[in-house]
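In C-alpha cells, the next block holds one chain alone, the form predicted on its own.
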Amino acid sequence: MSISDSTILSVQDVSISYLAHRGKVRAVSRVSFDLHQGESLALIGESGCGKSTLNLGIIRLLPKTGRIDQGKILYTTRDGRVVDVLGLSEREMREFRWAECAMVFQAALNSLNPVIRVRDMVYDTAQAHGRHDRVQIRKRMLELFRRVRLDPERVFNAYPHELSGGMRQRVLLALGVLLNPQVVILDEPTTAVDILTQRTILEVLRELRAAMGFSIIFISHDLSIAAEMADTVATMYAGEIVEIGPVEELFYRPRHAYTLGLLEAVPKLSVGAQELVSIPGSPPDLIEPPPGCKFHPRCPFVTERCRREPPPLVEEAPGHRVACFESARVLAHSQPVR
C-alpha cells in the first residue's frame, strides 16, 4: 500500500450502512478523499447527509447498528508505514483514537463527564494511552489551556458544570490535542455558541493548528465558517461527495447544483433586502434511493440522462471534482458569493 508523500489519511472508497426496520440505510456511498499534511478539510452538506457517519466511520465508533461495507482507510504513521485503519484489532484502535486521531464531539457538556472533574479526565484519557507521569501531564495540559485562553488551574480542577458552554468547548479542544494527534475530527465545534464565543475557538483553533501542525478534518453547517477555516471543501448529498475541491475555486466557481443551492441560500450582506433561494424538496430515502443522481429530484438543471444515469466523481479543475453531468450549466449560472 502507498500513497503521495504529504498524505496523512486517504479515504477509499469507503461505504456505510445502518440496519433498520425497513432495510439497510445508506448513510455512506463509496466516499474517497485525501487529507495531507497540515491541511484542514471541511465537509458540509444538509442534516443526515452521512458527514457525522463518515467521520464515526474513520474512528470506528459506529453505534452496533453501524457497519462498514467495504473500502479502505489509509493512515500513515509518524514514522512512514502506512496501516489500514479497518485492519487494526481493538486494542490497536484504542492506541489509534487521541494519540493519533483525535474527535472533539459536537455537545460539549454531553462529552464530559460531569461527576468527575476536568484532570481526572485528563489522566485518565492520557493513562489509557501508557502516559503515567501525572507531573508532565498536568504541566502539558496546563499549557494547553494556556494556550486555549482558559485560567488553567481553575479549570483544571473544575467540574463541567462549573464551566460555560464555550469553556467547555475549549476543554474538549485542548484534551483532543493533548497526545499530539496527526488528524483531529471536529464535529459543529461552533454549535450553541454565542457569536464571540464563536470567533474565540476559531481563533483558537488556528493557533492550535500553526503550533502543532495538526491536519483537521471539521463538519460545519455554517459556510462562512468553512470559507474561512478550510483548505479544502468537499460538499456531501445523500451519502456522497458530488463536490470536492480548493475553497476558493468551489465557493466562488460552483459546478454541482447542491454546491450551488447550498451558496445561494446564504444571505449576502453586499446587497439590499432580498429574498433567500432554498433547495426545493427534501433529501431522499436512503434506504431506497432515487435512480441516477440521487439530487436530481431537486435539481433545476435536470435531464433525462440524471435520472437514469449516476455520474462520476470527475475533475474539473486542477484539484476540483465533481459528479454533475450538467456541471458547465451550473458553472455559467453561478455567481461570486461575497
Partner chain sequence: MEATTSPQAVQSGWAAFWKATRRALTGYTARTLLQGLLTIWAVMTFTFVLIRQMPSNPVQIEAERIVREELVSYEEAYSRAASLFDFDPNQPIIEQYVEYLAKLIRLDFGQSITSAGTPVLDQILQYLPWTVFSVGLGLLISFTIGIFVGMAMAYWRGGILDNVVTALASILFGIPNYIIALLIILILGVQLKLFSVAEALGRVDPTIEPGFTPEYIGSVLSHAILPVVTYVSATVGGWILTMKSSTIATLGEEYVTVAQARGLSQWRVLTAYVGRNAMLPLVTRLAISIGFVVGGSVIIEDIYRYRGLGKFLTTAIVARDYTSMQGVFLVIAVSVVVANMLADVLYGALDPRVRVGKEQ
The other form holds:
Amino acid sequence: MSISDSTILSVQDVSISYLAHRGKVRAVSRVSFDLHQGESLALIGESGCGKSTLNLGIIRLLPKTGRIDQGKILYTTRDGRVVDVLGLSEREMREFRWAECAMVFQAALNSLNPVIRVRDMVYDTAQAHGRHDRVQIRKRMLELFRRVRLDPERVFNAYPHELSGGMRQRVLLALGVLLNPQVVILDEPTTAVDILTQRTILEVLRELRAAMGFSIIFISHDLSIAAEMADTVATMYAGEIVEIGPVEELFYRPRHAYTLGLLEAVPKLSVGAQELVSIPGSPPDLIEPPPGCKFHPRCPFVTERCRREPPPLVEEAPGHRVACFESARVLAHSQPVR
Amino acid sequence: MEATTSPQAVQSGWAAFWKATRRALTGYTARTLLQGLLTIWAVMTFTFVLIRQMPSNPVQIEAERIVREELVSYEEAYSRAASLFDFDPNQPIIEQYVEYLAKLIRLDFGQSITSAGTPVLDQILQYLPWTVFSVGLGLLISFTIGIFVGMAMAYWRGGILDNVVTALASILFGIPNYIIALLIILILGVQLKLFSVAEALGRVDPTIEPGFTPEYIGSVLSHAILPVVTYVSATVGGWILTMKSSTIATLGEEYVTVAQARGLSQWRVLTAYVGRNAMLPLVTRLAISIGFVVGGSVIIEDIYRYRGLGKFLTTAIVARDYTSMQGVFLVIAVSVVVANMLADVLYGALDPRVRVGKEQ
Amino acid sequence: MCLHHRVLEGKMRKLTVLILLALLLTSVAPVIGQAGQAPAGTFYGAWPYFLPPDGHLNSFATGGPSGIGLYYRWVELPMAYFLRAQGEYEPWLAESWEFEGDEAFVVHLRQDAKWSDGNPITADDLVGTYAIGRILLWSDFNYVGEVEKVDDYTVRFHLANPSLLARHLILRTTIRSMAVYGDLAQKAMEVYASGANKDSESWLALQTEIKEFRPEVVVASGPFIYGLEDIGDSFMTLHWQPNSIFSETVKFGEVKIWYGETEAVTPLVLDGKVSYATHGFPPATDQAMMDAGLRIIRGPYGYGAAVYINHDKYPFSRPEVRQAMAMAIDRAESAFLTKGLSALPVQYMAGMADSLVELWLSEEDRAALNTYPYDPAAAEQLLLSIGFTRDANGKWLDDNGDPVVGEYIFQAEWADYGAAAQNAVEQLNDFGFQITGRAVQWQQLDEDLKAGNFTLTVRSWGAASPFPSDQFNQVLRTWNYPGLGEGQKGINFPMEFEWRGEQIDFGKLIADAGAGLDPEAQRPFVAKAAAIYNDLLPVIPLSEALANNPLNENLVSGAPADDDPIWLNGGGSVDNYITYLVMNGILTPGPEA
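After the form predicted on its own, can we look at the form predicted together with its partner chain?
Up next: the whole complex, starting with the chain shown before.
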C-alpha cells in the first residue's frame, strides 16, 4: 500500500459493474487517482459516464445490483494509518461514512426525508456516530448553519419542504461537515438552483473549506464551476478517466478530444453562439463497448489505431495525464480557440 | 364559534354575527365538519329515497314468509303481516322523509318496521360492538402483518420470503372470503374435526354469564378466532402487496441513500426513513377500511353465524325494513365520514407537507 | 438396546391409548343431573330466530315466541292439531267443538290443562287472546263476529260468514295467558265495545301498544319454556316445564335451537348436530345429507312451479295453445331439474294438489280430467288443427302467420324456479316456439307480474292450505286482477266466460267451493272448478314441491316409516309433523342425544 504523505484518498485501479438483464454493465473501469490533503478534485463528463457510481463506490453505497470488481480505495486516517475502504467491516464502514467521508447529493431536493424535521436528521446523524450530547450538537449545527448563511433557529426546526432548494443544499452542506470529515464528496451541488444561489453555495463552500481544510471531490458538468472550484480536474468518459491534470493545464491545454469537445460545448461570453459545437453521437453502450478507444466513434481526430488499440493513460506534462494517441493534434487544435 | 359580546358587536348584532359565522366557517375545522354533515345528510337522503324504490315492501315480504313457513293462504298472511308492522305503504314519501328527519335531528332513529316496538338504535347497539370488535381486530392484525411482511419482502426482494409470500398473498387475495370461510368450516371443522362446528360458531358461548370474567372474555376471544382469521386471510394479501410496492418505491428514494451515507444504522433507516414513508400511502386505505368496519363482513358473519351489523343489515334489506336499513346506512355513512376526517388528521400528523397545505 | 427400545415403545403406546381413552370418555360422558323429573335428552333444532332486542317474549308481535318457527307450538299450544291426511283435528287444549248451525262455532276447553305458572287454562284466556287478535286484524275475523265466553271452559264464536275455514283457523290458534296479556285484552275489549273500527285512533294506538308490549316472562301451555336469558346468539334453549298437558308424554328435557339460515345451518346438519331442520336445502346439499346418513323427510308442500301466462298476449291467450304447451313439456324432467328428488310432476293438472284431488273428486270426475301426458305429436296435431303452421326451420307460426315468440322471466335468486323456467324454455323451443329466458330480481318479478308486464313467467300454482278454494285462489286471486290493486292485471285471466255452452262465473264457483259448513255440499263445486281449470289451464302446473327436511336418527328415535300418513302434514311451522311426534312422545332421544 504505497501512498504519498499528503494523499488522503487513493483510488487505485477500481472497476465497478452492474448486473443488468442483458449482461454486465461496466460503469467504472480501472480508475485511479489520488486526492491530496485540502485538494479539490472535479470529475467532469456527460451523465452516465460513471462519475456518480464512482463516488457511491467510494462510500460503498452502490445499489444492490452493483459491485466493485477490483481495485483498492486507500484512505489515510487522521492518525496516519492507511486503510483499504473496501476491506472495512459493515460496522467500520458505517463509522467511515459521514465522519470521514461525507457525501452531499445533487440538489438536495430528495436528499432530506420530507416527513422528518431537520433537527431530527441532525441528531440522527450525530447519534449514529456515538455523539449523544444534544446541546453540544445543536450548538455546533447552529454555528454551521450560520456559516452557510442560514437562519439557524428557523432552519434547525424546519421540515425540508419549508425550505427553498438553495437552503436545502446549504443545510446538507452544513450537515455534511458536522462531523468534521476529511473528504466531502459533492454530487452536482449546484445543479437545480438559480444562479444567485449557486454563487452563495460556492462561496460558503469555499469558506468552509478554508476554515476546516477538508478535501473535496465534486462532480459537475458545469465546467465554469469546475474551473472555479477545482485544483485538479478529471475527465471521465464511458467509465474511464481519459484525462486528468491541474485545472489550468486541462482547461487551457486539453489533450483529449473529449475534453476539448466538452470545452467547445460551453457558451462563452466573448464569442457568438454560432461557434458552439456539440459532440456528435451519444455515449457508448457499456455492456459491449467499442474496441480501441471508447471515444473513437465520436472523435474527429480518429485514426485507424484508435479503432484497434485502447490508448494508455500517459503523463504528457507534469501532473497531466491523458489517454489519447492523437493528443498532440488535439492540443494543437485547441490552442487557437483560446 | 366565537362569542361576540363586545359593545360594538351588540350594536350591529347581525353584521357581527355574520362576520363571526363567516370566520368560523372559513376555519378549516369548521369547514370540514360542515362538509361531513352535508355528506351524511346527502347519503341519508339518497338512501332514503333509493331503498323505497326497491321492489316490494315489508308487508309483502313478511306475507311471503308466512305463506312459506306456516303454510297458510297469501291473503291471510298479508292481513296478519300488515297488522303486525308499523308501516303504511300509501304514505307519501316526502311526508315519511320529513317525519324521519324531524326525529333524526333529535338523534331518534325511529323504530324498526318489522320488529315493532324495537328502537333502531337498540338494534344497532346490539350488533355494532361485535362487528367493530371482530372486523376491527381483523383489520388491525391484517394491517400489522401486512406492514411488516410487506416491508421485509421489499427489503429482501427476490428472496425466499418474497417469492413464497408473493405467491401466497396473490392466491389469498384472489379467493373470496366466503370461500375461505366455507373451506375452514368444511375442512378444519367437519372433516378434520379440529373444532366443533356447532360450538365454535356464534359470538360467545351463551351458557357463560356475561361480565368481565376470564371465562367470558376467553369465550368472546375464542369465538372471534374464525371470523378474524378469515377476514385476515382474505385481506392481508392486499396489505402485504401494497406495502411491498410502496416500500420498494421508498427504498429507491434518495433520502434513504443519504441516510445510509450519513452512517445511520440499518434499523434506524428502516424504521424512520423507509417504513414510515412507505406507510403513508397506506394510511388513506386504512382509513377507508376503518370507515367500512361498521358495515361488517356480511358473508363471514353469515357463515360463522357471527351476528354483527353486516348480517343485521342484510336481514333488514331482505325484509325491506326501511327504518332499520336507514339506521345502519346512517351509521356507516357517519363512520366513513369520521374515518376520513381522522385520516386527514392522521395523514397531517405523519406527513407535514399535507398539514401546511390545509392551513393555507 | 434394540430390546430396550421396543419396551419403551410398548409403554408409550399403552400410555397413548390410555390418554386417548380418557379423552374419549370425557367427551362422550352423558349429560347428567337434569333438574326435577325432566326427561333426559336434548332435541336439536335450527331456526333463524330473533336475537334481543328484536327478539322478545311477546308472542303477538314479530320477534316473540311466535318467531321461533315450529318450536313456538312447543311453548304455546293450539286448541287442536290438524291431521292433513285424514282431514281431521286431534284435540289439544280444546276437548271438543261443534258448529251451532250456521250461527256459531263453539269450543270446549280441557279442564285439566294448566299454564306453567300453575293457573288453569280457561275461556278467559281464549276470549282475551281473540280480543287482542281482533285489534291485530287477524284473518279469523273474516268469518268470526262476536267472541263470547259461555262458561269457564266454553267459548262461542259467532260466525259472520259461515265457513269451514273458521273452524280451521280457530282450532289451530294458540291460546295466550291472561296473566301476561290480561291488561291488553281488557283494553282491547273496551276499544271494540266503544264502537271503534280499525281506522280509529284508539284502535291504532292500542295496536301499537300491543306490538310494543315486552313481557318479562313467558307463561307456557306447552311442555317447554324459555326466558330472554336463554336466547344466545348461536343457539337458544327451551327448558322442560312440568305443568303442560304434554309434560308427561314428551321425552325430551331440553330443546336446543341453533341459530341460522340455510348456509349457516348446513354444516351443522352435515356434522350430525341437528335432530331436524326445516330449511329448504338445495339439491346438492340434499345429496350430501343422504350421503351423511341422514333421513330425508319429503312432505308435500301443496304447491309448486307453474308456467304463468299473460292472457293478454296472443297466441298464449288461446286455450289450445296452453293445452299444447302442457303436452309439449315433459313434467317428469321438469320436476327433477327443478328440485331433484324433492319435487314430483303434477298428475291431475286441476289447479289443486294431487292429494286433494284424490280426497275431493270422485273417481268418475277424476277420470274426466285431462292429465296432459307428455306427447309432442298430440300437441302438434292440436296446433295444426287451429290453423298454426311450421315455417321452413320447423318453428311455429300462429294462424296469423306470426312466429310464436315471447320472453320468459324468472326469479334470479330462486335456484329451483329458475331451473324450472329454463327447462320450460328449452322444451318449448325444442317444440318449435321461440321463447327467450331472462332472470329478474324476485321482488321485481312480483311487481312485473302484478302489473301484467310479462309474457311468460314462473310462480306457484296451488297453496299449502288444505282447502281447494284456497288452492285455486292462489293463482286466480293473488296473481289475477280480482285480487290485485287498482290498475293491476296480473295474468288477466277472465273470470266470467262461456264454457261448454254454459255461462260461468269462476269467482263465484270457487267461492261456492269453500262456502258453508258441509264438505259434501262443496264437493260438486270443487269438481266443476277443477274440471274448468283442467280444461282452460289459467297457468300450466309443472311440479309439486316436496320438503327435504333432514332427520338425524342418531339424535332422535321412533320416527314412523316413510309411508306413515303423518308425514303428509309437511314441514311448515303450523301442524308440523315433528310437533305431533314430539308432543305425543313418539319421538324419543336417539342414541347420541
